[in-house]
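Just one chain follows, in the form predicted alone, and it is written as structure tokens.
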Amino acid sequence: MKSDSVRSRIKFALSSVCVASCVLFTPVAPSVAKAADISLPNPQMEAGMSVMQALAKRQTSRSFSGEELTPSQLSHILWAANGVNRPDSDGRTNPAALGVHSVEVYAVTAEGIFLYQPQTHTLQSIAEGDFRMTTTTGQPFVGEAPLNLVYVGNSAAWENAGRGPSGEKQVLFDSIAAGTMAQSVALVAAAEGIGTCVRASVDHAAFSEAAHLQDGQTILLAQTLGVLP
């Protein structure tokens, strides 16, 4: 709906990727309609600053400029979260216990909810509409930020790998993995001039419904991102 100014800015920011025009639905209930999947540009490995410089700049931010993220910034953030850095072995940018990549990354924007697909470096559309406030229990800045990531553990990955630790250990391993993923995102964000805030305050019931999560999927944490003022 091009009359919506927030949607228009997002479409401009994502003009270099494949996004189809579609109608927004109310965030009160999940929509069965989907926005188009998004093909992300390749991450630029030579971009950014040193790890030490990024660590020096890393801090929690809850105030953002209102600018949208560029396609390149979106690409770098998601690749840092769970990207493939060794294609021959499906090696990722972050470690995973027993080599089981059981944590999935959901990207939530004013456009909708998307699931990051590491092997193709794309965003798979899950639901259309503005569900950003389902990723919080009421923090207003979350609904204004251009991007929220939700890290979700999936027990099916353990079952498929045939390496099934107890449910308690699965959550522990997934939580450790999600923590490393969020820190990698924070470092890339610092290098890009993007603020981040890692949060445990997720409305589990609302987001689970909006994202169509299944039994065995566990919300671990969320991370809000936006350009610094």
Ligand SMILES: Cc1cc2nc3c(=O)[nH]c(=O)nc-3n(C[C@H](O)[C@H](O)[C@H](O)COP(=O)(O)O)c2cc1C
Contents of the next structure:
Amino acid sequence: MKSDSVRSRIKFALSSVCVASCVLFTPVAPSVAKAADISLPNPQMEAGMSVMQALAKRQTSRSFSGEELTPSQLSHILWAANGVNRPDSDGRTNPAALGVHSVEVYAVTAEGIFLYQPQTHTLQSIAEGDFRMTTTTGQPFVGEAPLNLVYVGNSAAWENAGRGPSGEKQVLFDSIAAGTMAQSVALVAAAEGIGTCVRASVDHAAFSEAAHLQDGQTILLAQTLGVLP
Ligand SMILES: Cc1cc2nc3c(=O)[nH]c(=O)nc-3n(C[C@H](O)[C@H](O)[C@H](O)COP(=O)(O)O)c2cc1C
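Given the form predicted alone, state the structure of the form predicted together with the ligand.
All chains and molecules follow, beginning with the one already shown.
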């Protein structure tokens, strides 16, 4: 019952920010259903608390109230992860080795899997359905939380840039970038009364299949978010 309630509330929150012109149900293959893309509201720079206060509040949480995340909270979380803060140069809130933005942020809700697109501050629909438990190896709170982020390194970004490391060093650089994203998200979350749990334990096979990950995409880290009780 509780998960149904959470599901309906996050569905309302997400659908309330959908762009009217978004493309509905345009599967990449006949068997793949996709939800609507989501346009996030602009992040509000005056929101939150001081960085020092947020650091004082940061801690891992694995229990949440069941409340929905608001469109504004979703916006702040994704923008903190890898949003554009210097549009002239495609500068981001997160640093990137050699300026190559090779880590992608997937948002997994009760409604589906979405890929964050920093330039448009939108969530691009990847798959429709509740795939939250594919982002864990069995921790039940993950399946009840309104939002799970999955940080994925993409070697295509390095190849397209034509510079940077390969092999283990590439995964190391990507992992560092994912870690700094997760900490920015944790601080914004702390400032907004949202609990977080960063997680290395992800079902790689299940999430790779659900999110249609390709060769060269590497799951690095996950992060669960929900309103604190
Ligand atoms: C790289 C990394 C991986 C982690 N993986 C998990 C995980 O899979 N599941 C989980 O519940 N917590 C995970 N944690 C959270 C830690 O258990 C937590 O940070 C630790 O207990 C310290 O608690 P605190 O964050 O409240 O200070 C992870 C933390 C880090 C940094």
